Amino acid sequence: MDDKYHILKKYFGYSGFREGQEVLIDSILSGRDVLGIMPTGAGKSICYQVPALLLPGITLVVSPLISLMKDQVQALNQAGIHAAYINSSLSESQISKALRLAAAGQYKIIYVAPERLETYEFLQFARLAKISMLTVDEAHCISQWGQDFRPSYLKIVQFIHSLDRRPVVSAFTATATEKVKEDMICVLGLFDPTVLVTGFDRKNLYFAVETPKKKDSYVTQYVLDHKDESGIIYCATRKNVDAVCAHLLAQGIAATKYHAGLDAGARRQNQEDFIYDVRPVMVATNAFGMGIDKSNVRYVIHYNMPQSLENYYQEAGRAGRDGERAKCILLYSAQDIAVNRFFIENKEPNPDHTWEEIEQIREQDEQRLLSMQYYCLTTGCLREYILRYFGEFGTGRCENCRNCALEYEETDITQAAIKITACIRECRQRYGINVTAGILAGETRAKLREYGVSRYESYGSLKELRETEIKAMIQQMLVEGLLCVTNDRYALLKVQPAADDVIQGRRQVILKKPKTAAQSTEKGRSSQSSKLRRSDILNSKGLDLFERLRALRTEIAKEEGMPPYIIFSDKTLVDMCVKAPLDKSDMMQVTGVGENKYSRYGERFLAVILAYTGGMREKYYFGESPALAGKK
């Protein structure tokens, strides 16, 4: 067996590589730099961990968060791979000891914070050690155009230049626009890298935008309806985090919270309660989550709209890391725009940036906010909208988002669009959506009288419509690029050149509105190609066996002081139920069971399966028979 396949099976328990993994691994082993842009859950870590075990020296992994390092190192050690992390959570004596052991060849993989690369002790270690590869995880942090820019990442290339021998450099991230991709290649100084973009689509995720009148009631009901599942609820402010968490706790829900206003000890304890499923619901600001490798998060709810699609997709992507179905729900309200614009206007500028760069970044932030707003307003496929934003094109309908699941009635609003355009031009593009809609509806409120808008020919030209209907039409024109708004707090409406096609009869404007509940029921929410839920795979006996295996996993996790998913993922437990292994040979065919995992836990899980099955092979699943089920 080829060495890389042997490593994959022995330590990680997989019999084959996923899309793109082998290309990157082979490039690294041939001494070539790589850049991998792969969606969350696609197995980025395998791409550098497998070659790290085959290369002769040490692999350094630069990682932005302590929690990420801890999770990764725990998982590697569980798999039988000697790894360590070096960051501020360790004492100086612990760091010195770790470096001594590393220099003596104790560790093959060492995770470090980017700031650590600048310290004298670490530089001395690096110059003497044989470093075969330097891996940059969450590499988008190196770009000022990315959503998580970290100035310390800019020092990585200086560290590489300080080494006597340049190692192979590999970089990985989940999402990146074209500009961020260019930055990663240039700023890290990648030499003729193999660049692999496997796509941004997470087919197992269901996307929805909801506009509930009472967000608290919506969130509470959703969590109660999914009380056996783990989820994250993101809020824009600390105040909202505190309020939502308190509301859930009052309903008897085992929730916890995370934001920068909590002291470090509370944040650490709350995070561990979430990871260990003591409190399976986390309410947090966006300070929480990057690098959290909790695989069984079944939903992510955004209580407020994020500032950008980059932020949203990264945060939503923390659901379903195990590849099983999960839901990403965004609760939208117009107030979210004002809150995010306040954050943008009060953003602390980087002192190293010129005034022109600061203005350019601010304008880009405003444009990102508009793209995020249009995501919330579109009636088209939500997945398609996200993919197009990142430069990828889908089929136009995914059949696994709320917009694809709803039935719509279409209204031709071309004539109304012409009147809206005429009004904006007549007013010399000086007003925002509210005033423009008021003019068209012929409203007489004080502010409009003060502006003297009744003198315009367009005043009352759409008086047969309510203001809310006119605003919906304006929003549709914004989404279609017929109009735009200025990138400032005034958000003035401006006519785009594309509007002339409408005026001259070359283009129609169609407004899609969801049919009422009396007219339509929501269609099936997921396509046949989506991953199946546990209850779709396992029959009643299989689900019973799964719960027994999960209870054993929790027991072992408590004994060893580590998250349950590091013992075995839910996906591995489901595969155990499907294959019902009765001996070691069978168990080694289960996805995610490697040699070290079997030696540590295999016999205990086999004992539960044997006790439940009585050594008899029954069918614990729906559908076609897997390879082991027919084994006599």
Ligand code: ADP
Given for the second form:
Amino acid sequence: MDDKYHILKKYFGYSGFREGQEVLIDSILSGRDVLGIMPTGAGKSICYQVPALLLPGITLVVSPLISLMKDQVQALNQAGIHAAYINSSLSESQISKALRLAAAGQYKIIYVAPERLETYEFLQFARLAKISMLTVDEAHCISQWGQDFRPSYLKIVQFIHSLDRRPVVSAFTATATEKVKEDMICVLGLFDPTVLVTGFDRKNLYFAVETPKKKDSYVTQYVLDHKDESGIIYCATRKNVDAVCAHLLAQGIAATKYHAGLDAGARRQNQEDFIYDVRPVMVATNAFGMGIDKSNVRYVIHYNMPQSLENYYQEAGRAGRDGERAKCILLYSAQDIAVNRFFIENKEPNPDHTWEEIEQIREQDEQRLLSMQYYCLTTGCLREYILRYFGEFGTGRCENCRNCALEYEETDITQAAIKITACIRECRQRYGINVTAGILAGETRAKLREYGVSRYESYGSLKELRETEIKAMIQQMLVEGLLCVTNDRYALLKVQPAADDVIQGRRQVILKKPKTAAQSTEKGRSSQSSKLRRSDILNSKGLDLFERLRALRTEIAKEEGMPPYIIFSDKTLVDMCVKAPLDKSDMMQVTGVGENKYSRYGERFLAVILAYTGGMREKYYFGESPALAGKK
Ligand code: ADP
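Mind giving me the form predicted together with this ligand, seeing as the form predicted alone was just shown?
What follows is the whole complex; the chain from before opens it.
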């Protein structure tokens, strides 16, 4: 008898469920709708794919992006599951054929684009077919409050109503703001759903904000230092994408690029080159990525600061989907703020929105940009900052971000903070950070003279400090919520009620500055953290074997026209090195090896392992227990 555990092992090769998966699967199997809110890489697909195989009829998966469907269907077929996709990349006759086969019960899982749901042909098919479940992937696209609203998602609701029998509905997303969550439940019409929100923390991701003088040199050096790895470099503009990509190519790096200015053919080709690891480094605007399921992305570098933490976490989250260590590095410069503000001000308003709504959205965008900026400025734990933004709490120190690794010099700036507050109040909160810092430093530049600021009592009240030092203090006060700036391009400084605690002696303000000598400590630590990557648990012989297995994987990928990670993930290859299986039953213990994958590739991989090990059980890893590599 097939049960969920059997299905998980047989088709996917995994021996246990991850956090949250089982609750959702059980709910679906008992006929109850679900909403699963889980971060990228948490394993949402398993939550609907496992029950899809246990339910009597077909599961329809509505998904917004064609590339995602193809990838998912390829992976399912590889695992021995009959699945298909129906979208505009197929010709009319291919669609008719797919629907005929679907009606004949050929497929358990069918991916469809939302637009397809209202076509006559599809509706005809759906009325006659036995649809057990409707899954809505990237369900946040239904919300007008989210950044990825897709009007075509509203068709899903009409579609469900048009069916004689309502299937169980399961919805999944990684976006969890309250408004979006409410929309997903209400607009989609989920019926008393099991709502599961798993933690947003991605423990395998290392976060860093860097402020290099020359971003190009930083990126090139990083990529050269991580030659065997696949990574994405996000830039704010097409121009930057072109320049960074050209720079990398000039250094002999196999990079490619993606942005909306390239024609569809070039975009498709470049994306495939990246996915198939022909060109493992992708330089792109944020047009790239949704629906990209490449699991072995080892780093995501943001050449520019994105517009919001929502965007940042989603884009950075494309690193390390396989659960292995990966790095997310943001290169910050103050200029990025101006670029983003320009984007916000020039955003095309949605014609369906009222003037008030447009205004509200713009304010929200400004607020988001500000939170993003504070992420770049904070000296606290970066992971903690992200988690708090999404309404969660961490431990305060994650020990896996740059800020936790740095050593800081702490300066008590309480007295200066009081003077800064007094200055802002004296100027009746009319100025932004530059003018305010100029006043406090007693500067005499033309603009300040024009404003006549020397009449203020606060003029020069911090003249012993440099203007940049005063700005750093103001920024610290912003990060701590003692001050805020207005949500417009003037960004005027305003005093917040919390500042009174400082003035009345109830609260200290501490500015942390990285110790210069500590750079080396940080380097030591971060390389130590990257050492914890799974392949780093292999000793030199283990790495040698790993490379051979990887070569075999590339060979098979070429033969089958598949991305290598769909054949087996890096994690599976590492586990093969650790467990060094000598026969089928050993091999079936390796994570990610299911029955179908074994029958397709198992023997070829076994042959390489046998040839290398000579049938001896040597140790190919550091440490005591191989359990580390096998379990998540
Ligand atoms: P999401 O859609 O949430 O971003 P995916 O469904 O793509 O994540 O899963 C991310 C990775 O985790 C995939 O490689 C998937 O095979 C793997 N995975 C999912 N569930 C499990 C599990 N129970 N055990 C081991 N690996 C898993």
